Structures are given as C-alpha cells and as structure tokens.
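In the form predicted alone, a lone chain appears below as structure tokens.
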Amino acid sequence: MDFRFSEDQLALAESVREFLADTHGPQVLRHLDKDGPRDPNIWQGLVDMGLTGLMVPEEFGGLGLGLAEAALIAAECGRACLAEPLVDTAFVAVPWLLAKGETGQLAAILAGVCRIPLPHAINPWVADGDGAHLKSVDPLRILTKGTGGDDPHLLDLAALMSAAQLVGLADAMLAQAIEYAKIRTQFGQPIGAFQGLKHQLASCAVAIEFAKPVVWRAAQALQDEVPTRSIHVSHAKVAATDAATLTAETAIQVHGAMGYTYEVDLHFWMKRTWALSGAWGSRAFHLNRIDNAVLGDMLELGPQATFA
C-alpha cells in the first residue's frame, strides 16, 4: 500500500502555501495586530481560492475533498499563522455538519458569508463567535465563550485540525530559527556552525517529521471511521504539541533574549503554538485517552495489529 500523498494533493498544498506567503506574511500580521485582527480582503481571498468549499460536496458547489487534504491545508494555515478562522469553519464545522446530515448552511459557508464557531465542553472558547470577546495569549484570535455539548466527533475533528496547524507552525518556526542562525555571528562565525546548536535544531526537525505521519494517519482514520480513530487523533495532538512546543522553545533560544520581543516575527507563531497546544484538549487530556485505550485493552498493540 502506498501511504504517500498524491501529486494532486501535494500540488494543492503547495498552491495554498504560495498564496498565503504572498498575502499573509509577517508585515500583514503586524498590520492586523495594530489595526484589528480581521481584514475582509484576506477572507475574500480565501473564499475566491475555494478554500471555504474544500470539504463541501461537489453537488453543493464545493471541491468535495476529504480530511487528508484538509489536514494538509490546515498545516499550511499554521505555517502562515493565518489569522482568519478558515480551519474552524471549513475543516471542522463542514465535516461535522455533513456527519449530522445538515446541509442547509453549506452554500453560505462556500460563499464565505457564514462562519460557524462550534463550542464544546472541553473547549468552550471559540474563534469569531458572537458575544463579548475574551483575551487570548494570541492577539490575532478573537475568542468568545459559548456553551456546547460533548460530541466526541466534533472533539476529534477539531483536535485533529489543531494538530495539523501545530506541525505547520513548527515548520515555520524551525525555518525562522535556521535562517537567523545563518546570519547571527559569534566569535567570528555564524552561530549555526556550532555543534550544540545544530543538535538542538536537528532534534526539532526529527520531532516535526515524526509528528507529521501521525497527524496524516489520524486524518485518514477519522475519514475512514476506524474504531480506534479517537486514539489516533489524541496521538496526533500529543505528537504535534510536543514538536511545536520544542521548536518554539528552541527558536527563542536561537534568537537569544530578543526572541521574546515584539521586534522578532517569531512571537506570532510562538503565541499561536501556545494557544493551540491547549485548545481542544490539553496534552494531559489526550495522553489520558491514550493511556485508557492501551491499559484498558481497547487498543491492540504489536506488529500483528499495526500491520494487519
């Protein structure tokens, strides 16, 4: 079996990466932070590219793609530190509505005139909802507190997409740290030449690359409705959180004391990492789900189960 993404899937992700790089760079983030975290032109650009309809079925005018493609694009949203709540509406709310057989809002979502923040008992703070705004560690997230049930499918969808964004965030922070290590000099040479720093950055790269297939596997498991899908989602959230947190800490160290300051673009990605690490279930919550599955014999272990 070929587990690789197809050329079409990778081309889609690359086109989104290029679009976001051109329209949503660090200067745009600073503009949003200063003048207001929402720009209608940015949202309209996402709509025009068809991203709000990525998972909307073709009979309703969308692209009709699945969770694997959505996870790939969510990672690109993380890489760009996208401020707009595209992932929450297009990659979480849409498949959740489809699972419930509710199609009445799909046309409005596709057209970009409807955003659907979905609160949950484990995550009552939603992006861009109605009501009084709450402060977030991430200044580009507009949070409101809602009341929601404990739908496990909604939790899995949102935790998966948070994990996908986290691996994209980690990729971006690692790239920023590497570039800074090339230009910052100490003792007459770039700091990136020092063995200790190389090892730190390499550890981040390994953690990210180990987290990615876990996230992609969780997306496919959720798409295929395999019985152990929730465990795969929790594994993905833990792996992505660990990789992004490690990379954020390392990138700050690479930048030195100025790594914490507003003058360094890194802080936008760092704050988004902190926000998403605790969203839709903390690391402890998802580790507990994995522990209960393994110790409770819900998850069969060993090669005979893994490769069956």
Contents of the next structure:
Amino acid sequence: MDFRFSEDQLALAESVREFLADTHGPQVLRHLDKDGPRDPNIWQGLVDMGLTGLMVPEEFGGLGLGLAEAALIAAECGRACLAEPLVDTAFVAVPWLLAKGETGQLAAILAGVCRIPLPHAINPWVADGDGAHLKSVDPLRILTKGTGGDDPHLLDLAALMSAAQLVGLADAMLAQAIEYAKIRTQFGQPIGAFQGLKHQLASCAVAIEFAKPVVWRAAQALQDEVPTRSIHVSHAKVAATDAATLTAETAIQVHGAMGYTYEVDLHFWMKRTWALSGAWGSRAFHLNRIDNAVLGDMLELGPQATFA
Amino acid sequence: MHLHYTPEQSAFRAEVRAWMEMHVPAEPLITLECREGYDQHVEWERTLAAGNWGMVTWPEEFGGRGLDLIQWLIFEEEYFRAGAPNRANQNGIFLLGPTIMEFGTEEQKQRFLTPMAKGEVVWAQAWSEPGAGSDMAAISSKAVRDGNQYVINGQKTWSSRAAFADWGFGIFRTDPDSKRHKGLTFILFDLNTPGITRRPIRQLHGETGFAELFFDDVRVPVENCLAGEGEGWNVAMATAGFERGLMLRSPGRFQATARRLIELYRRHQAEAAPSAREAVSQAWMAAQAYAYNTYSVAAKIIAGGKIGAEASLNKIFWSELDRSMHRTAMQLLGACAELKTFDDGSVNQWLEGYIFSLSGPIYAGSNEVQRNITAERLLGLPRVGAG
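The form predicted together with the partner chain is what I want next, because the block you gave corresponds to the form predicted alone; please supply it.
Below: every chain and molecule of the assembly, starting with the one above.
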C-alpha cells in the first residue's frame, strides 16, 4: 500500500507542465481563438515530447506507461487548457485499442499522423471528428454531429481522463483567481486580504485537494482492472466536476466584472470546465451509477474494501 | 502507486478484527461526558492496553507495537468498524503523545508516554482562555519562574476531558513582558495540584465533558516544561497539526458513519427525499475521498515528509463531512429524530452524533481560522488587514 506517485512520475508531469507553460500560455489560446483552434506546430511539439506515445507499449516504440501517468499528464493538459486532442487520442484511444488487442494504428499515433475521434452513445457529438460542425461554448473545441456504440470501457477511460483534466482546470482557475486577488486593490488593500474572498478560495482548495486522490485512485483501479473500477471512475468524474464547477464560479466572482469579459483569460478554462463536466457522462449519469452500487447493495462496503 | 494491502497488512487487519469482536462491549458505553461514562471509558482504555492496542505506532518501550502509519490506519478502520468506544485519552495519545515524541526529553518520554498508552493517566488539553479562543496568541495566563518551579495564575476554558482527567497540558505566558506568539511555554501539570479549581461546564446535550480551569498560585516543577521556555507557540502549533492533520480523526471513523448512514437510508428508502439519496451517496464518496487523501499523506510521512498547513484542509473537510452526514441522518429519521431513545429502548446515537458534530467545525481551531490559514499559508493571499 503506497498511495504516492514516484519521483519519476512526478518529474515527468513537471516537465510536461513546464513545457506547456512555456509553449501554451494564454496568448496561444487567444491566437487559436482568432486563427483557428488547431495548430500543427503545437501538435508537433507534443509529438516531439513523446506524449502521443506515452501509453504505446515499448515494443511499438512508445514509453509504455500506464493510466496513472496518463491521468497525471491529462491534469497538466487541463491546467494548460490544451486544445489539441492529445488526451482523446493518446490517453483514451490508445489504452482502448490495446484492451481490444488492436495494435495496427499505434505506430501512426506515436508518430503523430493519426488522431482518433471517439464516437460514443453517451455523447450527442464527436470531438475532433469530420463533418458538419456543432458550435461549442468552448471556442477551442471542435464538435461534429454523430454518436457511436456504448462500449463501457471506452466510456470509463474517457470519463476518467475528463476528470483528470477537470482537476487540472480547477487548479489553474484557482491560481488565476489568487493572482488577481493579490493585485486588485479596493478600499486600500488587495481584495485577497478580505476574508469574504479568502474563505471562498479556501473552500475551492479543499474541494480540489479531496478530488485529486479520487482521480488517481480511479486511474489505478482502471489500470489494475479491479472489478469496481467503473464506480471509482464515476466517483472521480463527480468529484472533479464538483471541484471544477465550484472553482470556476468562485474564480469569476473573485475577478468581479473583469471576469465577465472576454479579455480576461479565465473564460477559456471556465468554458472547458463546462464542456468536460457534461462530456462522457453527466453528473446525473455518474451519480446514478454510484447510487445504484452503494445504496443498492451491489458494492462491498467495509474497511477491507476501500481499495478493493 | 500501489493500492493493495500486503498479506502482512491483511493479516494484521484480521488480528485487529478478531480482537475487537471479542472485546468491544456489546452495549454502547454511557457518554464519557459524565462521571459514570468516563469511568467506563477509562476501563475500556485499560482493556485496550491489556491487548497492547493503546497506541500501536509507538515504540514497544513506550507501550506501543512499533507499527507504521498504514497499520495504524488499518487499526483505526477496524476499531470504528467494530463500534468501539470513543477514546477517553485522545488528547493524550493523539495530540500530546506525538508532541512529546518530537520535543520531549528522554526523561519526559519515559515518564509520560507509557502511562498514557496504558490508559493509566488520562490527559486534558488547556489551550483556550476566555479572551483567547480563535486568537490563541492572546493567551494571558501566566507562569512565573520561582526557583525550580513555575507559579501559574490565570484561567483556561473549553478544556476537553478536564472535568475528570488526571493531567493537563497547555501554553502559558512565562515572559510577562512578551506579546502574542512570543514568551509562551508549553507546560504539563497534574490536575490535582493544589490551587487548581475545575468548574465543569454543562454542554449542549446536558452533560459535562469540558471544564473551566482556574489557576491560583499553582506550583509546577520546571521539568514539566516541554521543549524549553519560550518555545510554547511552536510546540503548540505542532500539537495542533497532529490534531487537525492525521491523528485525531482518522478516516475509519467517517467511513463507519457513512456505512451506518447507508443502512439507515435503506431502512427509510420508501419515504426518503431524492435529495437524501444524493446526500447519502455523497457521504460515501466524501468518506472514501478522505481515506484516499489520508493514505496518500501517510505514505508521504512514511517516506520522510511532513504535514504543514495542509492539515487545515483536512480539518475543514472532516468536520463538515461529519456534520453533513449526521444532518442527513436526522432528516431520514424524520419525526423520530428528536427522540433521545427509540421505541426499542436503544439510544438515538444519530442525535448524539449530530449534536457532537456541531462542535467539529469549532474545536481544534474554528473552520474560519482554518480557512484563513489555508488562504494565507497555502494559497499565499495577503494577511488580514495587510494593506
């Protein structure tokens, strides 16, 4: 029993965080918003970092890492509000294909020349697919009409990675609100010195602190194929959605009227939060899965079952 | 990340479970906030000690088993699963004990830890004063050095367990010219020392658990000072860290409450509001989240890390979770919620628990103070009135 990421895993996440902070800041989001939401240079940067091959087995030239590492990196993608479909292709499609024993596309995914849209019955759209576009509130999302089958493993993988991105988004929105609260002064002091703001931001910190381990635990449960994995994924999705929603609403409140403008960066993160909160199973869908298991006596309860 | 118990850890769980099933009283004890209940709980401490379960993480020489924090979490999980009584000596074993382990001299460890683990000496804490609650640095009770003794004068209040306990610990102003966090000293004292008057305070539920303490020229030997004169604030902050962080409220407690709430929901499902359904699922989720978080903190500490201001996040989370679970139970009980005893003669423990849960966001530093600490020390926001 060791609920910790290794030094290597944390160092990897740190390097991705730094890379995205350097190459995918708010000015890039504005450029994408203005000039079109996909940029081959950004994608190539991710490929060169080896991220498209993160979960591709070593025998196919990838890094052969697991869902725990992928979830950690997905959180970094959320933190950077990454627009490119890295998470869908590299952290959802790759493990899904591997689980089905399909290895034909791995080399192309690794090389960055193949992106895999993920149609599923749970969503009324397909992200980064071909065809007529639907308009998302998130200016950097590309959605097309379409739906697919109801593969439960695909749903679990994608819901987990949405949850991981949501905790990263929440971290970023909290950081933006804190920075603003430090520099904006009213009544002769930074607004962040007022308890009315402090307590709201502290509540966001609590929600995020206790959502993250749920996400990591769900990632490990999927990786280890424990029988209750779907419940843990649903728990992760609900906890991450709630933490990110609270943080988004608090962050705009802290920014005041500035938060209601298009000029302040916050809106990119807030809109991604709204999108991912409903994607891959709404709060109601996941809560229902938990209700049925926990209240309906379908889940072993008791301390020996905490990690079962 | 490895989220499986080792065979040794599972075997340890089985050992604890078997012992608890043999020894936990079949009928819940009377509340420890009255004389008779307190005596029952002290008796239970001695039973635990006889099984060598007093404080499993402590070294064997101090009455422990030398186990690690994961085993302690397993012990706690099984303790609450079995419905074992609240720990009369929680202020000792969970708060003062670790503090002595960190700051005490060898002589102090020998003298205080073993009787604590064995339930022979029960400890009360004495932090708050009438003028120093959330603002603990406003402490004014004085301890004046006179030869090899301190002479203590002043008043402490909300002193948990002090109505019946044997010894107390608290911080006192040893430098009369000092202000705020400076000039304070952490002192241990026998509650039966001449000059100490205890005035039990009747609590919300009608019983008397905590007390006011009046000090009138109370003479305490200087060797009862922990970590040196003037170091009191730092030592007290470490104790508060144990209190808010890992030790005082382990996840097994809240997971057990969540399971009882699930059972209660199943019995009242037919008339329960849809919001209760969500609240019960939320209780399970939050208790699980608290367990995951604690296991991750324990792993960090085992690897040599420390908990700092993060303890405040913890305290906010468990205290508000506990209140919300008990509130949900009261709603599920409907018209029966107000009954102190049910038709079948059993005590309405949800009512007792709900009343107790209301103290959670207040004791161990109010949640408003915890949110200030979180905002200022973890999030880096400016201090109140910083300008």
